[in-house]
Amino acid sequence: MADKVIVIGGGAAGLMAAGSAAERGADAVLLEKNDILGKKLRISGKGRCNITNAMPINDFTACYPGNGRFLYSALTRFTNQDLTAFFGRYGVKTKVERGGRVFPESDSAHQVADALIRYAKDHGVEFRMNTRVTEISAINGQIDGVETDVGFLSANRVILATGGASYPGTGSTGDGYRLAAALGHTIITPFPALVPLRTRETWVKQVSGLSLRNVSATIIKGNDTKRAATEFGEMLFAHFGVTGPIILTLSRQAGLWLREGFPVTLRIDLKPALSESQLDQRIQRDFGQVQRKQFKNSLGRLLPKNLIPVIVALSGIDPEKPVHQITRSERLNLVTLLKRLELSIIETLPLQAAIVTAGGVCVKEIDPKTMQSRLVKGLFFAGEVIDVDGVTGGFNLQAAFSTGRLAGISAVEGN
């Protein structure tokens, strides 16, 4: 008789776990409280689904500020190359974009979700939709089954893959934390890991929607420039503050400092490829070609159109002043402004707005080689419910797939 494995949660990790368990002969049942499988996966990457990253797998753990070393076994047993080969077998061709980000050629997250569902179905996984788990049952430290809103299901293996607490509209409402805590697991208080940042300055509203590419952004803890973190790439202004890839990557650390009570400054280098002296020379050349123009009309070759009025206002230079009358001191102040455009970060957006949740089930209570609980035999974890989180670029989905794969295999082979 085949082992009964119940998987709670029909997202990326849960679908991979259920399919992997069934592929190895288990009687796998996937319970999903929504009426759609892969609901969050289908909107990931703005609907394009950044499934993984093309960097060498041995470099991956450094891309998880939240307990990356815990993922080593999972990542090396089911690598990024294994993942792209897996999707290739199910008709999902992939492409590599800037920063090593791997997307489906179709740019369709639905294609990724549907491939996972086909994989699970091909191996006989039973799907039970609109089914909410209210309790995981264990007797004498051994899994016994799950209580649902439609009755009890017996099983000696349960994989908890309910996701975190971000995007609650997709079903990620933190249910897994409650279920794990009831069995004695420690829950590291969840907080947003990849989330936009709110600024004190209101001028951001003037440039809302403006994307800046090839800029450098640094967050600074209080006045301590040694306690800083820097990212290079793309960012975006919003009516509330800032977002975009490099801001999201910095947001985890910014949030930690804010919760510790420290002020956080965001410093943007609009021209990171140029030193201050090189930028000064560039500005002098530009000014030399438009000497009789007013200052407010002289920066078109240097800055995006929407940003010019903001920089003019912040520079303190009279907007009407002819360029040839700008003093050396004023010009050098402009250079400093372009190299160190500062914003005061007052808070992260709430957890509900985060792409990824940090915190979750304590990794010390999970065996990283199997994803099995160290407290309850037969209980396994996969995906974002675990206290693991990565930067942007496909790392979080790879973690979900790799832990799901390992949990599904271990739930069968670990007997």
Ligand SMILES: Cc1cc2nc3c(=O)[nH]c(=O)nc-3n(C[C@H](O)[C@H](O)[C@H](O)COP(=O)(O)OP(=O)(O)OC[C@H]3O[C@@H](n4cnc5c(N)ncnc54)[C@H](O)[C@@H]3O)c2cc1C
Given for the second form:
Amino acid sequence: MADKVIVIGGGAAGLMAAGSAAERGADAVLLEKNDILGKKLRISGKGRCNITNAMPINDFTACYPGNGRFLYSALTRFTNQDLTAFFGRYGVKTKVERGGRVFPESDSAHQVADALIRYAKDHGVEFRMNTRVTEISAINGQIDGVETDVGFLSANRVILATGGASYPGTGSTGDGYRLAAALGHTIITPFPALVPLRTRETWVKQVSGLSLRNVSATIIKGNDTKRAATEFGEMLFAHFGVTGPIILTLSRQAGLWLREGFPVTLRIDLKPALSESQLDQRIQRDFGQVQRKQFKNSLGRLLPKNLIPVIVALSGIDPEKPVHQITRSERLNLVTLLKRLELSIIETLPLQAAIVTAGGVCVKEIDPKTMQSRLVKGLFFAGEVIDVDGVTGGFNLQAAFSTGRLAGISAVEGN
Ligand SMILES: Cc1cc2nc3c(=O)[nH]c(=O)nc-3n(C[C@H](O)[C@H](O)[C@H](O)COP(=O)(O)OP(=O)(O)OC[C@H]3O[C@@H](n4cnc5c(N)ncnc54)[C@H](O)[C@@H]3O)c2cc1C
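Same protein, the form predicted in complex with this ligand this time rather than the form predicted alone?
Time for the whole complex; same chain goes first.
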């Protein structure tokens, strides 16, 4: 008789796990509390779904600030190339964009979700929608089945793929933590990773929506400039503060320092390609061409239009002052401001607003070669419910797919 495998959660990890178990001959049932599958996957990558990254797979583990090494087996057994080949077989052609980000050529996250569903269906996975798991049952340390809001289902293999606790509207409301904890698993307190940052300064409102490309941003712990982290790339101003790829990447560390009670400063270098003296020379050249203009009208070649009034106000230079009257020290202060535009970070947005949840089921209690629980036989984990989290660039979905694949296969092989 075929093994009975129950998969809890129909996201990226659960769909891959269920399809993989069924492909290996299991009788796989996927339980999903929503009335649609892959709800989060369908909004990922702003609806375009950044499925993975094209960098060499051996470099991947460094891209998970949360327990990258734990993922090594899963990632090398089902790599980024395996993933793109898999989607290729299901009609999803892919393309590589800036930073190695891999997207479907169609720019459609729905196409990705639908391909996964087709994969699972082709191998006979049974889907039960609107079914919420309330308890996982184990007898003498061995899985026995699951309790749902519509009754009990027996099985000797269960794969927990309920996601994290971010974007709860997509279904990931942290149920998996409660289910795993009830079986004795340690839950590393979930916290937001890849999350926008709220600033004390309210001038950000004036430039809300403005995106800055090719800037560098540094977060600094207290006054200790040695305890800092820097990212280069794109960021975005929002009415509450800052967001965008480089800010999201820095947010995990910023959040940790804030929770430790340290003030956190964000320092933006608006002109990272120029040294201070090069920038000064550039400004002198620009000023030389607009000598009679007022200062407030002189920065058009240097800065995005919306940012000019902010910089003018922060510079302390009289906005009406003709450029030729600006003193050397005023100009040097302007250079410093452009190289070190500072914002005080007061908090991260809450967990619900995070792209990914850090924390979760403690990796020490999961066998990385199989994804099986070290505490309960027949219990497997996949995806964001595990205490792993990656930076932006397709790493979180690759982790969900790789751990889902490994859990699905191991649930069948691990007899
Ligand atoms: C806005 C946004 C954009 C993102 N973009 C990207 C991107 O482009 N690239 C990238 O790599 N990552 C991205 N991520 C992160 C990535 O989407 C997630 O890490 C990944 O989807 C996690 O997959 P998962 O299967 O573990 O969990 P989920 O996709 O959250 O799936 C979990 C499923 O379990 C179900 N469930 C929960 N509890 C129960 C229960 N008790 N019973 C039954 N079912 C249950 C939920 O309804 C849900 O369908 C993005 C995240 C967000 C929020």
